[in-house]
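Take a look at this single chain in structure tokens; it is the form predicted on its own.
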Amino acid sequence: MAIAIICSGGDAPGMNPAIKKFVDYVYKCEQTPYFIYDGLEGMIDGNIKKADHKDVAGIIHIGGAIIGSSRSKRFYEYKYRKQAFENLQKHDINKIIVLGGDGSYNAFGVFAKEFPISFIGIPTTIDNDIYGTEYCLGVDTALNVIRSAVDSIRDTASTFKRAFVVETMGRECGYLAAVTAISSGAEVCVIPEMNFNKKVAKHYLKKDIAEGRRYILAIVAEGTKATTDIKEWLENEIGMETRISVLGHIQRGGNPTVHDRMMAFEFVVRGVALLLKEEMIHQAIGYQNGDFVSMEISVVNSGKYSVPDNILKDLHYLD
């Protein structure tokens, strides 16, 4: 049997262990693994090749992935998906791991409603905003990248007495700022899912200054794009020289941490063993209070991922 795996959208770490595992243990299966290069455009190119141990030795501790993404504005013509599932065909592929976030999702269910494809979908973003699941390959190594500059950020900070906003990625969910401001103690946190109530802020941070204190940590989503709004309202109403530090894609990048290889794994294997036994599934994999999950994907793409409560509870001047 020939099984295929596609990386698709935005890049993740964690996605090489997940490639490596699935082609160890697709062999071990006593079947054929495949890679499909370069995510939905590459399907639509037919860029499809069989895969070997070689192809994955020593990846385990890289970022990104050694068969490539991309997003497709083709696959949303019908006959670019045709063309992609005759590319499949000339390989007898009919099962696919699919590597990506809600966007591959929806691509892959449309996918599946028009032609006879099985696949199942493994959350790999670093946003970590996928329906039906607490956690998403990528998002720990990420949480590590961001924490070690927001580390050096604020040594800087504290020795001229300045405020620094610091911009983490994460589109419309706010799990990664949130998370970065509770674990690094900073004294401001801006997310999408809560209002920042500055006349709060501001009362504890002039207190705050009034005792001493000698520089204050903004982090800002970038998806409530107020990162210049912050900054001037610490410069006008807190009185504090603000720097702006956006953190771009170094947030996608990185040596994938023990957490996201492991979680890679158990992630790939499960669901290696679900497209084995079904003849015709269409799922992903969550992993919730401990355990890992499956669902269908009508169910996963039509839900809406929030942020747990207990995270925004911890978080400061928000109404």
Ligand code: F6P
Second form
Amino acid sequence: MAIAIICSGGDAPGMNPAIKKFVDYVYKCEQTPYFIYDGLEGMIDGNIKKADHKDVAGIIHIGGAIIGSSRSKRFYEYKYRKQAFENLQKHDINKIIVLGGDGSYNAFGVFAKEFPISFIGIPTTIDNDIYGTEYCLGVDTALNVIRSAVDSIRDTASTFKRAFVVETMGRECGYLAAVTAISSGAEVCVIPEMNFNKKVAKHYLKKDIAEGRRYILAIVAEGTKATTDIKEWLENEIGMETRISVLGHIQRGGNPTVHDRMMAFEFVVRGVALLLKEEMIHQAIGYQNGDFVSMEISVVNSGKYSVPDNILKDLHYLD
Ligand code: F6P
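Right, the form predicted on its own is done, so what does the form predicted together with 6-O-phosphono-beta-D-fructofuranose look like?
Let's see the whole complex now, leading with the same chain.
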């Protein structure tokens, strides 16, 4: 039986360990693994190839995805989805592991309503914003990349008595910013989920400065679009020279951490097992309360992820 893997949307560290496990495990199950290269764009263009053990040798420690990924505008059009299905048919593929985020889940939700394909989604995005799972592949690596950057910024901030606004990725989700702020001991954290109370923050930061505080770290989630505003507030209201550091795409790179490798293996083995067990299935795997679960894709696609309260409660000056 042919089973394919595709990476779709923003890449995340952990994709390569997942791809390696996929090939090894599918062969172990005596089935045939296929790669769909370059995401949905590659599926439309028929960029599909049988995978071999040697294709995945020496990739376990590398960020990104050796099979490529893409965001596809063409896939919104029925004619291209039909073309993609016909390409899959040429290889007798009707079972697919999808490494991607909510955009990819939505795309496959539509695709599977129109054509007889089975798929299992594996939550893969540094944003950690998929409903039904506490963890998405790539998040631990991204958090460690951010931690390393913030540790370095703190060195220069404290030397120069400056404030720094560090902007993290995450789209509309403040998870990366919130966990970074807590684990880096940042004074300020601004996320889309809650209101940042400037008045209360000003009171305490001014007091701290009067007592000898030399620097301020402010972690701002990109989804707030408040990076410049917070910089101006720190300079004009708090009275500290301020610099902005937008971390950008370095957050998507880096060698996958041990945690991301282990999670990749667990997700993939479960995903392949489900595809082999069920004739027709459209689900996503999630991680909840220390265990792996699978949920109908329609449920995942209609839900909204929220940052857990136990994280939000540890942030300062939010209401
Ligand atoms: O979804 C992952 C992500 O890195 C977001 O955090 C960010 O907003 C977006 O992708 C950036 O997209 P692109 O790589 O297309 O610029």
